[in-house]
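Quick heads-up: it's one chain on its own, the form predicted alone, in structure tokens.
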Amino acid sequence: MKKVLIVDTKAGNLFSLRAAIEKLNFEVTIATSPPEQLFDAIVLPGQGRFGTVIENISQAGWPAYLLNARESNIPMLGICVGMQIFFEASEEDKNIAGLGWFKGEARALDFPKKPMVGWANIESEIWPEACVYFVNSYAIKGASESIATTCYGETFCAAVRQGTFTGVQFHPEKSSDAGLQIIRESLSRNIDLVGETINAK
């Protein structure tokens, strides 16, 4: 059974996320600080403010653990703010630097109503015709690593992927069967990274 680690960022309720992953027959561990061993896959949950999440994971020592996991090609899934923190910054907390794995910043986009709450279709060659559930006020407008987009007032990045890292702006744990398929696929990635540059910092 694949062992999945959920990083407790102390910023939200993890019950629905854990339940969704366990439904896929993964063994789930939730940790507030980095364990000694690497797991088969890692999930960064999607609730909380950008600055608060960065501060919490930094104080707990997660950045070095996550970088080691990245360099070891461990499948990793970042959800909503759990994706945004891997970029350089966010307008939500302008003086807080992100982890900087990807270029760009989360911005308060021109949404018709804030926050964006509800179902929306995404444009993606990887997940064609998927309809998923969003809850967000900020988003990455564009990224070279983008694998999916959606439109709510304006088009923005719905998902990124590089190597074994996948980030999604939506909440797959709340996205019914489509979301479960995305979680399973993201946490089961085992790809040949020969020739692929991941630019780890």
The other form holds:
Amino acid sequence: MKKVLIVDTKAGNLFSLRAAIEKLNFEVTIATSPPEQLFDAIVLPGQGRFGTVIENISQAGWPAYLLNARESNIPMLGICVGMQIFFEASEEDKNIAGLGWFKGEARALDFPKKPMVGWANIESEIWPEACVYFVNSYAIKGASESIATTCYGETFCAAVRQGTFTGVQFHPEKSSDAGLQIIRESLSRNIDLVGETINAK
Amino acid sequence: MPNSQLLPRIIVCLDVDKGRVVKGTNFKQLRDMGDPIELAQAYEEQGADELVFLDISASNENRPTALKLVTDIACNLSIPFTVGGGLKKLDDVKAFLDAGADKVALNTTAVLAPDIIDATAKAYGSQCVVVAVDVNREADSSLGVYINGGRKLTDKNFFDWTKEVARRGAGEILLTAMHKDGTGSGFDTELTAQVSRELPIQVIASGGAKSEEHFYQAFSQGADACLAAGMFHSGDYRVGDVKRYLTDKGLSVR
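And the form predicted in complex with its partner chain, for comparison with the form predicted alone?
Okay, now the whole complex, with that chain kicking things off.
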């Protein structure tokens, strides 16, 4: 059974996320600080403010662990703010720098009603048509790593991908079966599937 | 309104008492409708976009049981859900959000101590805060804001109150038209549309739904989401039936 690490950014409960990943037959470990052992995949949850999450993970020493994991091509999935932190900055907390793995910053959505709350279709070159649940006031408007988009007043990145890293602006753990498929696909990037079958549901 | 891919939502409401989903036939009798988790999963399969559990938190004596139920729901449901009813202090709100609820619905407490809206939004974000506003079209056609489950009229001006709620940081307003509740004559689409136009947050229409046509009326006039209970619990309609109807009428839904 593939082992998945959820990084506890101390910004919200992780019940739904854990349950969603366990439904996919992964073994889940939640950690508040970097563990000794390696995992088959890593998930950054999507709760909390940009600045709070950056501060919490920095204090716990996660950035070096995550960089090492990236260099080892371990599949990673960042959800919502858990994706935004890998960019350079966010309008949500202007004085706090992001991890800067990707160029660009999260900006406030240009729409009269905020936050964006609800289901929207995403357009993607690599994923089949999917309707997923968004909860956000900020988004990455454009990135060269973009693999899916949606529109709320303007087009923004619904997902980004580079190598084994996948970031999603929506909440796959709240997006019913469509979300589970995306979690499975993202956490299985470059994992050798021979010998162990990863089944949905 | 600018371009948006956001789709109108159908929300199913479940009343919970002592760990069971119940239906009030009148004030004294509550009919047992079943296990909350089984029903929640059934509604997710039917295509419900969100669920609301009301009164799950009402009784203080059963607090640990209620919190455990919320966690069980979070672990067994892959769509968002709101809990509400009887949340009095920020500590109550925190307890239920930490237990796994995606959002809390505040009603009486929001009216009596509105700072809880600001405090919850600040601590957890506006997306966690749904303020439920129970409004009644009075005999003189004025709009009364009610608390205590619709039993007590307040002196709140309805339009001022909905604006204040948005300003204080609510993410959504659940607008229940008491004068429509139980009539089966459809949502108060006009009032919902008016509030939805004026506010910078989403408005959920509630009260009066009995057929798929009522959802079409509300959505086509500007409701961001519609909530219903009875017509789904009775088995008269499945959520999917309503969505098929809306699709046939040219509305995009999930």
